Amino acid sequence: MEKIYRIIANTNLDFKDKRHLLCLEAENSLPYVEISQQAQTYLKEGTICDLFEGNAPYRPRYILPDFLLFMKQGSEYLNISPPKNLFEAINALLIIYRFVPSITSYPVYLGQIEELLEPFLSTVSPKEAENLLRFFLINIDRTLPDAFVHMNIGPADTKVSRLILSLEKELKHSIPNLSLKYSPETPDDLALQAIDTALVTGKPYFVNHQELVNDLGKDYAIASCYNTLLIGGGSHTLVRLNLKKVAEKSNDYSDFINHKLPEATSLLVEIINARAKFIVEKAKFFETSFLAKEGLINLSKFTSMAGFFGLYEAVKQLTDLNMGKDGEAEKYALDITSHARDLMDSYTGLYCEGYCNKIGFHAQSGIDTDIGVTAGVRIKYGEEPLLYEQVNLEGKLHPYFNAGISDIYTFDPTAKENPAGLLKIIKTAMKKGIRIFALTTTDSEFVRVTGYLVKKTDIEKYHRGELLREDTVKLGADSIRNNETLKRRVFGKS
């Protein structure tokens, strides 16, 4: 009860933050989903982390409704008819967004936005269309104050995509997160506009569209940080494994590969499947959600996600080699990653039909409480090699991760003078296997923490103790400090 009182009396939290934390406390007053004693031990010591999803999950972590179907059929539950013009289309989307749950309580996916709105552009004048989209983005920023809210555009060239990029550069919001699905069909001038916007705002991501289509089919989307999931589906849960801690438990590399990693992976799967089972069978989410009843989501398109992080430290612990510096470290990094993927694929994922009954393999981006451990399979910040060497290594690692992976490349401000050069780098990176490429500059107001954005001015406000609308600023500020994010190597710096 004392913890509940502290939440209520905390003057650094506003109403929505207190409500979210109080809901979590209520959930955590229940026993943890049924798992073995050994699995509980791995959770308590932090070798496995459930990302504070709660003891008794009652909704999937990530939900990606089929918004295109929603636009075609409307919603009986929301009393919305299929929209006939751009006013109605934007209004309909803004309404349904407020009814899509997630682990954050905000929607993590806003749709393939040009597919949703392009058909209605002709119903208004060009100026009205621009103004409506501007107010649409402003409304999202103000009413969904969470940097994990994510919108997709591309790969085709559309008026809506170009308007979104132009308005994002003008508005300079950290919300929504934005991805451009990039492929050979994407015209260079659209890609260059995306680069121009990213150099100011840190978004959009460049997404290797063809590689993800090869893995998941064309009906995929990027949600939350950089999770690659099926439209109309999502992920029940995301539980992660700290490879650094597994390495610390191991006597040597052979013990790690042959004993400790298999043991930890089996416990990871146990926890993931227990949580998915609780959501489907105990909480009966899919039996009670209007999204499922109206066909906007389907259990058959869901999976769960296993997150892996701390590869850099695991390699260092086991071999005394440094990824990005010692050539031989690459061999161990690839061996660990491929072995972990094979182990995960050897198990059946409960209610994971969307991924052929397998649990999605994810490079977990890291959280604010991580200290001394690197996100995903990235090279430690400040230790990155030359750009082409980093791309070569990461291009070999990225293809293993069908449920999401990215890397962040920080450039000197002079890069703004050569956007065509940056486009060549992105094209080369994708040919090398990079799945998601994020770019930014050192002078940007925006910091891409691991998979989401925060403003430097908001971080300063947080450190002054000011109340902030965006609930991800605290996560970002603490993560930047604890993970030394600003030590990222700057490419092109003289």
Second form
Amino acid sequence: MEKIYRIIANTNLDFKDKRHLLCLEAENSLPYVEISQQAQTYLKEGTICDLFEGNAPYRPRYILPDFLLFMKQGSEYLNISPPKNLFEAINALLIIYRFVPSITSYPVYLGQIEELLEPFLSTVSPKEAENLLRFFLINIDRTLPDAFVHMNIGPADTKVSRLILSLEKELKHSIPNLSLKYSPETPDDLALQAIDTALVTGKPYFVNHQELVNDLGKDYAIASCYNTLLIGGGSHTLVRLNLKKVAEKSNDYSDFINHKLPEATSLLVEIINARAKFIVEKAKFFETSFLAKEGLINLSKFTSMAGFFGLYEAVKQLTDLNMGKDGEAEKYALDITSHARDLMDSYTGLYCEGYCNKIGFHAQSGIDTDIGVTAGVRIKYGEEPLLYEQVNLEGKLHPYFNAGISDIYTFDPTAKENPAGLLKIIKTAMKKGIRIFALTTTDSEFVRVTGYLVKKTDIEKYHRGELLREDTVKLGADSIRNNETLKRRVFGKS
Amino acid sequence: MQGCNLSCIYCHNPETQKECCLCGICLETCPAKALLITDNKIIYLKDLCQFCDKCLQVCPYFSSPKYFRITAWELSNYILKYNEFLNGITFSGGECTLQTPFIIEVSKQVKNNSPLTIFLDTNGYVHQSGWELICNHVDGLMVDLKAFNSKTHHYITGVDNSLILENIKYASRQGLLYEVRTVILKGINDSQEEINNISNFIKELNNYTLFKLIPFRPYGVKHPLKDTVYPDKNHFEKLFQMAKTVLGEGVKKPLDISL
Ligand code: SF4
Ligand code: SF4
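Alright, leaving the form predicted on its own aside, put up the form predicted together with its partner chain.
Time for the whole complex; same chain goes first.
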């Protein structure tokens, strides 16, 4: 009760923050979903972390509705008929976005946007189309103030993608997060426009379309921060394993590989499956959601996600080698990653039909409270080697991760003079197996924290104690302080 | 590349002009004890360096303790490691053409093993036969033209510009003149006539060469010029627009003009 009062009386939170925390408190007044004593210990000591999802989950963490189907059939629940022009299409989307649950209560996926809007483009004049899309983006930024809200474009060249890119450059919003599915069929001048926008706003990310289609089929999308999931599906939960802590428990490398890692992954699976089971069987989400009833999501396309992080520290702890510096470290990094993937694949993921009954393998890119542990399988900030060495190593690691992985490459502002050079680097990175490439410059107004964007000016406001619309600013500001985000190696600087 | 054959009053990298004569002055100034002289060589310990650049500021001989020797073979191997990430490489300096045989060697090795292009950033003050040799081995040139008026040129660089103008024309005929660059100095080469002359000169050469106008900045400059105010934004913009009326889209300026 005391805790609830403290939330209600806290002047650093506004109404929506309080509502969100109060919901979490209500949920957490129930016992944790049923798991073994050992699993509880792992959770308590932080070796496994459920990202504060709550004790009794009642909706999937990430939901990617099939918006294309929504455009075709409308929605009975929302009382919306299939849109006939761009006005109606945008209105329909803005309405349904408010009804897509997630862990943050904001929709983490806004759709493959050109696929949804391009068919209606001819219903208005070009000038009107531009104005409507501007108003669409402004509305999203203001009403869904959460940087995990994610829009997809590409790989094909469309008027809508081009408009989105130029409007994003003009508006300079941190929301929505934006991904460009990039493939050899993406024309260079579209890619260059995307680079031009990214140099100002830190987005879009470049997504290796070919690799992901090979892994997931063509109906995949990027949601939240770098999660690759199926459209019409999503992920029940994301629970992550701190490899650094597992390494600290191990006597030596072979103890880690043969005993501690298998033990940790079995507990990880246990927790994940218990959570998914609760959502489906106890909370009966799929029986109550209009999204499921109207076919916009389907349990058969869902999975759960296991996140891995702290590989850098695990390698260091077990072998005293530094990833990115010592050539031999690569062997261990790959060995640990492939073992972890094999271990995960040896289990059945409950309600993970979308991923052939396996739990999605994800490189978790960190949260605000992480101190002294590196995101996913990245190289520690500030310790990155030269670009080509980093891409070579990470290009070998990325293919293991079917549910999302990325890295952020920070360039000197002089890179702006040479966008063609950046495109060459991105193309090569994709060839080397990099799945998601985020680029930014040191002088950008935005900082890309683990996987989302925060405006530098908003961080200053947060530190001054101002109340802000965007919930991710707080996460970002704390994360930057704790993870030494600003120490990232800058490329193009001697 | 270390070493230059001109000594322009506005030089932005004066520490690249001459070779180190081992006077030892910078050793005293270095707060990190990152510099030492042994066996008649200056040694720079990068791991200790705090990048304060004090050594560059105090060197009275327009040199630096930080440059190092590298063989053509080592350099081309280093470049080739990056091959897939690059479209090409650019030599600059100092004045890179002072080491033409080295450049040619690297250029041959790089071109034999990759599709990379080779560009040079040069002052164009090279004897005709040397210039022709260079032109046979590179894919493009960025040439400084410090002034069109020969007296002004002499004032800025200490030499006459006729050789440079000839070399520019030659490079243009070879299809190699990617860009001509001029740094704008207040009260020295910033007249409308001067910029007009350069623009027209380029226009008559060909239809592909870019003209880049760069406002003077005092960073790194050792000459008393560093204390002068730099050209004001409006005047620079006026010159830029004027060049544009002659050359159209073929005129460029640095992206981050903060005067
Ligand atoms: S920049 Fe020069 S003076 Fe400064 S620490 Fe490095 S070597 Fe020493
Ligand atoms: S770099 Fe300059 S100051 Fe230092 S020893 Fe050489 S000549 Fe002297």
